[in-house]
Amino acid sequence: MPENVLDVRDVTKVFERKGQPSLRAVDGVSFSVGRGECVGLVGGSGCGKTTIARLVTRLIEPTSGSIALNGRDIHESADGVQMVFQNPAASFDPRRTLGQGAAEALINAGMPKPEARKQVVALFERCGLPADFVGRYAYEVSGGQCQRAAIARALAPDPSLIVLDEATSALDVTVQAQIVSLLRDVRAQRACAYLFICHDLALVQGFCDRLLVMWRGRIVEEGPTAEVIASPKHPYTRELLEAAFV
């Protein structure tokens, strides 16, 4: 089994814009996520973090470069990655219950509906939601509860990597801490890896094993989280730290 669950190699993404210059959102980015590792990706708005998330989850395709999941081209093994979005309510179909949304991947994979529902109930309970929440809609629950359902949905196909794109930023501080605690527990139980995309260095400090700092479409600094925070080398990393910890 490959050591890394994710390998991104020299990936560039250019968006063509009608009547405007093209936008190079990601520019020659390379990084990896080890099996069971939690890697934080931080940077300001517009630096390319969400584009990375969309590339890794195959919502968009790279202009150049390669992305491998579990040692295979991501086109051959994309089922091993799931995503948790910033706005959980918007990520669920409002016409379907939370349980139906979470069961979809299981049913599409051939699991009978009764078995899929049973598994989803167990996942909801593991994520701190009562069994009856499988019958509720996203608009009927709080933001924190909806995000717990989104994490359960991401866990359903048993992925080796979960991409979390600002998954806690829309939540208040107390709920944010609860979600981070849940993610820590899930990781310990399942040994899945996380790519934790965030703009908040203070949040990732106690959660991520390794840190990537992104600026203007490039990774400008990386290393163990404690080392990057204690001894930043790039001016932009120092700027982020000053904003986060002053």
The other form holds:
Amino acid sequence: MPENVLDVRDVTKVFERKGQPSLRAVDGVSFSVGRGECVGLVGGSGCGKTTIARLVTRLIEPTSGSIALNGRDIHESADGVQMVFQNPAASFDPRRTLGQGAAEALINAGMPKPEARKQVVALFERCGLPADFVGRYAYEVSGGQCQRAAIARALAPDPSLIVLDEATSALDVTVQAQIVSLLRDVRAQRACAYLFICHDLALVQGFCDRLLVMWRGRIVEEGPTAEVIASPKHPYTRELLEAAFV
Amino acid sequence: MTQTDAIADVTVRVQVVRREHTGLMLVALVTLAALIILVALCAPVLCPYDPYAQDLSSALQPPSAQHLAGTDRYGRDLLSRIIIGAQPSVFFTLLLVALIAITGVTVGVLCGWKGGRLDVVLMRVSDLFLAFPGLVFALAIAGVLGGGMTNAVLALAAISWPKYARIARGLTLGQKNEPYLDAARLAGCTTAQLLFRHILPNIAGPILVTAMLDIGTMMMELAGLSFLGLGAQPPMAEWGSMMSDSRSFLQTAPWTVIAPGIAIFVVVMVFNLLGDTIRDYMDPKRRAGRRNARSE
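Please could you give me the other form, the form predicted in complex with its partner chain, since above is the form predicted on its own?
Every component of the complex follows; first up is the chain already shown.
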């Protein structure tokens, strides 16, 4: 078993735009995520955080550079990376139930339906949702409940890495705390690594082992969370900290 | 109770009444439409006379107890001909609407999903069809293909699919960037699964409503083509061609024209109202209302 779950090497993503100069959203970024590690990725709006999330989950292809999962190139790797999205309700098909959404990956992988359903119920209960929530639609449940279902969905294929793209930003503070504690529990149990994309430094501080600070498509600072927050080196990190802890 | 409360109360009551009204209308109209389709299905059994049997001795008789809708110039019973005429009208119309909806939606979803050059080319082709005055173009096509109901259906299909392509394209574009599609991709869905399992169910509502509204229009246009001799061919009983056959007797034996005219009027109106009611029923505002009611 390789030491790192995720290795991103020199990845660049350029978006070609009509009538405008092309946009270098991610510019020569390298980082890795260790097995069972929780890595925070912080930065302002438009700095390329979400592009990184989409690259790592193979929703888009990098312009150059390589991404390896469990030591193998991401294109050859059998197990994928799962993701929890910012807006929980929009991340479920409005015409399908939460349970159908969560079971989709299992069924697509060839698991028989009754078995998939059983597993989804267990996962929902693991994530603090009553079993009957598998039959509900995203618009019938609250944001926090929906995000719990989204976490259950992400856990279903048993991934070694989950990308949490602003997974708590759309929730109110108390619900946010509940979701973070659920994520913590899950991690303690499953040795699943997180790439936690966030702009709330206070939240990152208590949750992440390591921190990456992104600014204009590059990673400008990297280190253990406590260290980065205690003695920021890059001016942008200092700016972020000042904005967060006034 | 303050004045604003009273106003709010009245508004709520009006909305409730309207909602119940829509529900009742829907039930009534669905029943009527089902009845029409049932009549068309059982037409041969329901006809009191053979709709094709000529009896020149009793030609052009006014409505009587014997012939409820009168007879035409060959002495054929008009009521029987109207009942049997429901078959081409209803079935070819449903066939036509299904044909244009499926073709249009396929093209539209493909354009919306793929984008790029394919989208540009197919949408310009659809513009081309939209640029012609519809029925005139259909006349030209039917004229080239020759008479017959199948050719009339093809002619009308050729001019009517772009509407569906446009609607489906727009709806697909609206869904394309929804996060739930990314989630489905991460669940390992293939493109076909994304389209059939996720996109199609989510865009089906407005398309269904358009199709329902189109049934009445298409029925009229088919009857119109038949009236002009480009649809049903004699001796086939079809309402449009029946009106056309008898139009020279409008002054001496008006029932020969009025009877099939009423049949077209009633059936088209039922399907138009049904389409309208379904649209009201599926109104996004109402759905939003239901959603809020559920989440609270």
